[in-house]
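Take a look at this single chain in structure tokens; it is the form predicted alone.
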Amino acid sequence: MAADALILGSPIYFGNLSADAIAFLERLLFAPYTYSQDNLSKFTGHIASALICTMNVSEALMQQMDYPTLMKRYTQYMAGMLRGPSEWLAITDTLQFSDYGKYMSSIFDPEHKARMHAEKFPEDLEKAKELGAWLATRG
């Protein structure tokens, strides 16, 4: 709770954060929680936070499946309980395997995944760098 900033990264599995990420947030955010109307948390500090989610789906499918609402909900919890600003970043259409031929993965086009990785990964890294800079100015 003495941190200047918190970055939580999680893949999206079955439409939600990973079980480990959810368990971490539950333990972090619930520990100082109170049942008081005037003060929901004993935590008095301010921690800026960010959520970075990776997923196999395209940007369009992410929107269709309403994942932004999911990520906004978690960042609202983080902002509310950590009393600081919170942002999210989605990394879509990720490269899951270096060799798709080794896995039962016929729903994916390996050439498309490799192309998207080559085109998008540098952009995604830049977005993550910008998010880190945003956190550094708010921590």
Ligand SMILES: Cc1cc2nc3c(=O)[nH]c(=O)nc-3n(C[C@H](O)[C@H](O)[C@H](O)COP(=O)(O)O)c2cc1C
Contents of the next structure:
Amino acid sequence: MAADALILGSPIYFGNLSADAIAFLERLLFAPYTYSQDNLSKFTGHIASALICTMNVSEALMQQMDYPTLMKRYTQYMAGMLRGPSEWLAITDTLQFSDYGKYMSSIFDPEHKARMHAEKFPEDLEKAKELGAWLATRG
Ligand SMILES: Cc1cc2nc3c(=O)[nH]c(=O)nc-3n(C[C@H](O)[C@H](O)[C@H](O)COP(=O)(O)O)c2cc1C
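Please supply the corresponding structure for the form predicted in complex with the named molecule (the preceding block corresponds to the form predicted alone).
Following is the full complex, with the preceding chain placed first.
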């Protein structure tokens, strides 16, 4: 609660944040929680926050599966309890396996995955850096 900013990173597991990430948010956000009508959070500070989710689906499939709504829901909780702005960033088409040949994974095209990792992932890292810069100024 004394932090200037919070960045939570989580893989998407079965269409949700990881169990660890959810447990962390439950503990963190419930601590200042009240059931008062006029004031849901006892926390008086302001923490800008961000959620970064990695996932192996493509950008198009992410939209189709409505993951943005999921991430938005969690950032709304973060914004409400931490009383600061909250943004999310999705990192799609991750390289889940270093060697796809070792696993039963025929739904993936290893060449496409390698290309995404070489070309898209560096751009994703830039977006994460921009998000960090935004947090540093808003925080
Ligand atoms: C148990 C499990 C469930 C997963 N479910 C999804 C899923 O529902 N959607 C998706 O896009 N990726 C899914 N993935 C892929 C992970 O999101 C991907 O591996 C992760 O973003 C990369 O981080 P990691 O190296 O920590 O696994 C799943 C991975 C695991 C291990």
